[in-house]
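Given next, in structure tokens, is a single chain: the form predicted on its own.
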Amino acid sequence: MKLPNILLTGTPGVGKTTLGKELASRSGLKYVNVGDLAREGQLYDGYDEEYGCPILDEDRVVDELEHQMQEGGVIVDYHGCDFFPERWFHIVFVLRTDNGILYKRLETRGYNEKKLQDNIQCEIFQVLYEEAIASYKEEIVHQLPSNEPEQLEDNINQISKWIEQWVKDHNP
């Protein structure tokens, strides 16, 4: 049976991981958090002193994921999306969160002031939505609000319905 590949993207702190894990457990699709994948496989290309974090080796991440993505049925969670091959995804969801809520979430994670401000700016200027629109066909890119638990449930239901329909349409 053919299953779709889904990309969850958006600024850090918008709820990609919470949504992705819950969606995977309900849909049976496989969940891949690119940050965890990189940590486990040491898929890094140096260290960013300014942000206090390792630099992702995008080519190695793509090589690592290629086989699973060809098989299908994968939910990928990452805050960047322009380095993934366009052919991988059947649909892209960009999660969006109000700045006040996002600020509190990132503060709780212990982000330094520069990292905090840059991520809030990123959200204000819709940087990741613009990146998704530039990287994929516009008709497969959708924005979802991610401020409160009720929206999480709505998003899960909405994406689950989409998955069911996709599976019907692609498995005669």
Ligand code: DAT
The other form holds:
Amino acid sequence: MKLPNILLTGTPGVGKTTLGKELASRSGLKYVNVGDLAREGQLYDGYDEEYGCPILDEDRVVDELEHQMQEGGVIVDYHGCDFFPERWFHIVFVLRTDNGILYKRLETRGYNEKKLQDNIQCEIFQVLYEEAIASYKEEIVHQLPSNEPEQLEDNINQISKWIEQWVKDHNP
Ligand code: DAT
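Right, the form predicted on its own is done; let's see the coordinates for the form predicted in complex with this ligand.
And the full complex, kicking off with our chain again.
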């Protein structure tokens, strides 16, 4: 059976992991968190002194995922999207959260002031949305509000319906 690949992107804290895991458990698709994958496989290429974090080795991440992406049925979660092959994804969702709400979520994570400000700016200047529309066909990129639990539920329902329809259309 053919299954679609879905990309969930957006600023850290907007709710990609929450949505991705719930969606996977309801749809049977596989959830892949690129941050976790990189940590487990040490897919890094150096260290960023300014941000105090390892630098992702994008080529190795792509190599690592290529086989399962070709098989289909994968939900990918990452706060970046310009290095994935365009052909991988059938639909792209950019989650969006209001600044005040995002600030509180990141504060709870214990981010320092610089990291907090950088991420809030990233959301204000819609960096991930711009990156998504520059990397994929605009008609497959959708923004989803992710401020409250009701919106999470709406997003799950909406994407589940989309998956169902896609499966029907591609498995005659
Ligand atoms: P991300 O994976 O984008 O970094 P997350 O899934 O870890 O984000 O979510 C960050 C926090 O926000 C977490 O405590 C769950 C909460 N959250 C996510 N989506 C939400 C929503 N729609 N309404 C309320 N809280 C939400």
